[in-house]
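One chain comes next, on its own, written as structure tokens: the form predicted alone.
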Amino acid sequence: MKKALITGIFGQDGSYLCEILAKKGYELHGIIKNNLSENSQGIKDYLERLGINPKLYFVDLNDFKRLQELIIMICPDEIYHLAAFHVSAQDVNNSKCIKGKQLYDYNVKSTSNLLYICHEYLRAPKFVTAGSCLMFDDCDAIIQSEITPFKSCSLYGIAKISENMLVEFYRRKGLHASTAILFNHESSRRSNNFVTKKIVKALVAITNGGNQALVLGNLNAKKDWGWAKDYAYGMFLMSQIDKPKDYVLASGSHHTVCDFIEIVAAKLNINNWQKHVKLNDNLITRASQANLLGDWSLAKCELNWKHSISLGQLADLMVENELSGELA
């Protein structure tokens, strides 16, 4: 029986992917924080109801002796890194939020402990850590590939690339390491705080006759939106291959935040979505004004990865999960 280390095991990506391991016959482990947020802890309660329990350790990654004892003791055939302190545009105006240092320090630190861990005291694991398409938010490509010099203007972009230089040195060292570039990914287990999940809830909540306003920035913004499940998948197949290679999971198509509401309007037959939203200019932080756009043909050919899932589909589902409080 392989073992797998999931960080971040109860985020949306980290769920998707113990539920995909799960059924492959994965002996579990998962690092967690002392206080779940209540989203994790609903995805805690859903795989429970799956029979997915895997075995949690409340760990600080930047703990680096506590860590170091807890995968020597594990001694796990793959670890997947998604745990990661980001600062989305619902947390602007909030003082509590982690602060640009305190955001890069933990989160390169975290990923270069775990990196030394895997090479000095692992026989041979599988080591894949979440990069991201922030990676190229200040880059002129109009579509970003893994060839694509990466450039940010973003102290969460600049760390993932920080990141991504380590993987890069231990692979050269021998270890098998990756970072899924991923771009835009939704679901259900999205956080509140996120635009679609924001959008699927307030339009529902229309429907039961509520009358909330819908908040957001710029209806114009252009995404690579793809199903969260898809881009796990992802990550499980890169830890497969022999040869560790860094890829592109994108969906390679644009769709607007507009876009998106529509979709979900016609979905919850709403004729006059747009009485309902008010426009923020607070919650477009981004300052760069790159379309990022994956092109994930080297996972098609390499990796044989494709989207199982529309966009449409991608929001019938959230609809769907939303209106029966599932989280599918």
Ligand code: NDP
Contents of the next structure:
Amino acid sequence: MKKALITGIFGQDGSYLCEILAKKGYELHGIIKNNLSENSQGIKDYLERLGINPKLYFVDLNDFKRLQELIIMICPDEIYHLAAFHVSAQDVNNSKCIKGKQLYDYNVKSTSNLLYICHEYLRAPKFVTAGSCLMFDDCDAIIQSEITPFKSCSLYGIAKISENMLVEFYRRKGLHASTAILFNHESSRRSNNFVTKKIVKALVAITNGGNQALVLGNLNAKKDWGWAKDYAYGMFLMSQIDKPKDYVLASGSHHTVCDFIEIVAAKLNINNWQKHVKLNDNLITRASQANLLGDWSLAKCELNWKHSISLGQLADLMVENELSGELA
Ligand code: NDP
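Right, the form predicted alone is done, so what does the form predicted together with the named molecule look like?
In what comes next, the whole complex appears, and the chain from above leads the way.
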């Protein structure tokens, strides 16, 4: 039986990965924080209802000694590093630089610790970490692929670039390590402050008689959106190949925030969604304005990775879940 260790196991991606690996018979281990957010607690409870109960450890990813002891004890075949502090546009504009600095320090140190431990103390683990399209948020390229030079104007993006350099360093030393360069991927398991979830929640509440405002930054912002479970499967595929490599996982299509509202509103028969929208410039950041569009042809060709649902089907799923209180 293979053993997988997942950091951020009760996040959106970690939980889908858990489902995928549980079906394949993996023994699952997860590192979590003491104080799970409401979103992660909800996902944990949902997995429990599905009968998925990974072994859990409360270990700080910046505590090298405890992390080292734990990983040597588990001796995983595959490690998926998905825990990261990340910030919504709201956080970026409200919290000045200190939150960004803490995010950078914590995220880079966690990845550095994990890579070092994998390289020094495990036999031949496979290590996959989550990169981000925001590694390109200050690039001029119209479409971004694995060969587009990284350039970022956000500390989150710069941290992901630094982590990717560490991955490359250890890969050169022989570790099976890779970065999944993830473009936006959504589901009902997204936290409430991300735009797709915000839209679905607000429009379903309006259908149920509520009159709340849908507060958004820029309706014309273009996004490259896919379904989170497909991206989790992509990361699994990346750890199965012989020669580790970084891959872009993206949809390759642009849709505006307004397009997504239209899709969801049409499903819910809301004709006058405009009257519920309030624009707030505070939610617009330079990074969130970047024109990010991923070229995922390498993953398609070498991993045989593909999308299982369209954006319309994703919106359907999110609406159905919001109505029923499920997290499928
Ligand atoms: P989530 O926020 O849904 O999941 C992250 C999980 O990590 C949460 O359960 C969170 O717990 C946990 N976590 C955060 N910090 C720590 C820590 N110090 N120790 C242990 N657990 C921690 O994010 P996603 O699943 O959507 O994203 C997974 C990865 O992919 C992240 O690295 C993210 O940066 C990256 N990514 C995601 C994209 C997307 O569109 N979703 C796009 C690009 C990159 P809690 O909720 O309790 O804080």
